[in-house]
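Encoded as structure tokens, the following chain is the form predicted on its own, with no partner shown.
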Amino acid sequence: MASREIRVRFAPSPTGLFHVGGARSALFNAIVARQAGGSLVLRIEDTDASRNRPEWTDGIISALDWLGISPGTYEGPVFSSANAELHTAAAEKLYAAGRAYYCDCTRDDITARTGNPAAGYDGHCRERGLPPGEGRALRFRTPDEGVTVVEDVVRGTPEFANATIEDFVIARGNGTAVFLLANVVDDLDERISHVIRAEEHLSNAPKQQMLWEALGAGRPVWAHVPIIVNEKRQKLSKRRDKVALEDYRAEGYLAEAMKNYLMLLGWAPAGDREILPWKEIEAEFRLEDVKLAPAFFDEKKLRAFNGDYIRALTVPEFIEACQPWLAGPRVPWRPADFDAGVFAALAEDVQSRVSILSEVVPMVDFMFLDAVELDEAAWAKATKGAQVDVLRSVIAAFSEEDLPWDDGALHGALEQAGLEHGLKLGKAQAPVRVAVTGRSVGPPLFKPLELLGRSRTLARLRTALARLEG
């Protein structure tokens, strides 16, 4: 095998959005591929045409793109569908070889001469020798005694007895290739030398070995990485967890934090690191080196990371990385009314306070608007006993013309306020805040006041005291 040329294949099926399991086991792939100077092909599983959208496969292409697997960067995509002929000539050869047969049986003959209806194929047309017809399926012959034993490279030497594994379909009534028949052919063509997919597939790999060894190509690398699981320790499903990479991306996920992250479902890096530069993660990767356990998919940690690369931008590139949110259809002001300077000025304090770029716009909405919608419960809590007296002492410091509109002179009005009625600046601002911004949380507060100005943040005051004294 050392001899072979490094090919693996990242094979997913268009069958809905980009699973956050398919992506690790693309970025696997990918490494492995680059760090042997190898290929990396990518497959599209679409032989299942009732449940195939092109849109679907133009999302794994976008995907994969910004993980950084470019187009150019692996061959493809090719699909299954165009090897068909080759799939029938490889049940064809199995067939002639005496390593498949036509069976005839359905689930419900098979269930009355078994008596139970989850029984599996019972082996009843291995000696008929019934010719292909219409209806018939083809199945594969599989050893009746022994053990198939699949070498892997993350789980050791797992066995399966071959008198469990029952004679398996290959190929339709209708003559159409089965999967996993497929799934060998389209590997073979492709010279595929290592397998790397997760562990649900595992149970497939007798059979697909069995396929490999009687087709002449004795048999690929395995290496079934670890399933991903909910803090339930479930498997991540689609049906209900939140697994589609495409929603990651819109709430604003850094492609380098996921790709990060990804790869620690599973694998860690040597000492106690565990945010580290992608060439890093290319250069320490090893298959060996990933555990069996399954690996948790821990969206707060995400987060976490995410809001860590997101502090080691520097401010051009935040600025940079926040405007497909900012510019967005779904933003709440008019488009003429963003300000591009404001927002570079506020844009450091920003960024210091958010985990997700789309957290971008609530921080500084406020600046853009008319008029702000108060957060009731925010407005409810910030407005309790001395803090309504303050306010009323800051609209009245404010509006004094010798008052310097500036930050530092905001800033020292503001807590003088709360020190003649007894309160530190986090109580006394807190009116202010929700007055000003609609919410309790934001950025630093007298740096907006200053670029808001004096009249927009004193009209915004008075409205406030107004709806608190009528």
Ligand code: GLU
Contents of the next structure:
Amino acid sequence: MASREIRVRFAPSPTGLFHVGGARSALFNAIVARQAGGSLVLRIEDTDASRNRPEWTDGIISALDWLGISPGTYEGPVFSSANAELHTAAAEKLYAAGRAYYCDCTRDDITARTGNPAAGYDGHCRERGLPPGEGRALRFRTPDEGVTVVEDVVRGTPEFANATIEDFVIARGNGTAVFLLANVVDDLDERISHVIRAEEHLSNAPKQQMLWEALGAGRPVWAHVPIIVNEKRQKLSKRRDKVALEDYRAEGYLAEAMKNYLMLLGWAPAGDREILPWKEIEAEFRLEDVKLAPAFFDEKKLRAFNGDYIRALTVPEFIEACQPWLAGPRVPWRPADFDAGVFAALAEDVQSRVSILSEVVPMVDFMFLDAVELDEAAWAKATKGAQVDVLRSVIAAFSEEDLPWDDGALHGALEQAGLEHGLKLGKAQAPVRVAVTGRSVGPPLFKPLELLGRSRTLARLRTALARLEG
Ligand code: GLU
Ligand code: ZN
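Alt. form predicted in complex with the named molecule, vs. the form predicted on its own above:
Starting with the chain above, the whole complex follows.
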């Protein structure tokens, strides 16, 4: 049997920020195309003019690019709206062939006949032979008997009893095609071989397969990939959950980590591996192995993943990745006060302690600010009892002109001050850390103190102590 060329598509509707579920579908499609030496089409399904905005389309293109699906690696974007005439022509063709008929029933008419406001269409106009006319919808005549079998790479062969599929609308009263038809006509126009999309569309598949066949086009290979759920096993929703890829990107998730994580939503490589190079994912992914069960989008796990990816960077790569966070308009310091050399000196210690790049700024801001604001709760906790005495001793020790101002000597002096008051280093350094950095957590303390210098360090320690004595 001659195998046909593999052509897949990713067909988002530009009606909002780019959803992580869309990103996963895009990756699955891109990999299938690449493995088969086939083609990926990016089709923007923009036929709902009231909900589409061009900036959402730009957002999709830029998000895909971030994920490594760059312009030039796919066909398009093609816009569904540009195919409106083709959609209408297909509707007319189905009418001419007797596969569709006009209907002038309102919802109220249907409810009055069936007694059930949720009932499907009852076939009232099937044999009325209404000609086209303003306000008349065009309905597809579905078979009364038999089953429609959807051959789905992921889901096997789900069967849909034709009797349960109503004569569905394919064109509205104003003549425009509805999604079900437009989507099929575009797939045919783009010679799509495999429809890989979210499970949410599975119920559309039998209807769409009927349309494929009625238009004389055979049928595509279907693959409906599992829905994505939150920790409560609810379908991920943009009103309730953080679903915008853009938000994750802005928080400092690395594209490589995000891609790897998204691939695990419904698929897993063999063995215990979860973190693996993109090249291996691309080589090993198989649509046949995608699971049926809903995929849990676990933000905590993603975060941990991202931390692992951050730690796998070389220090120069990490510094490079941090640049947008260090130079952006929202940094808390004056841009001129930022010192790239100081950041570079602390980078390794920071790298091992962050999970997302937006956590970098609060780890180093105290190095580039004139004064820090103390976290009150942390300060209260760090200055209990003997800790205040340690702080006084530290100030005295750090003021000694012959104390060399370096990492090791500062460490030694602080440790010594703690011992004098019976406190271990951890407790002894707490008030110093809060006084100098404003916070109770951060990178190891002594290199920053060395870089901050004697007078700035002492000034902060004295200011903080004065608050207690004030
Ligand atoms: N535009 C549809 C969506 O965003 C996708 C339809 C399809 O992939 O067939 O859900
Ligand atoms: Zn009717």
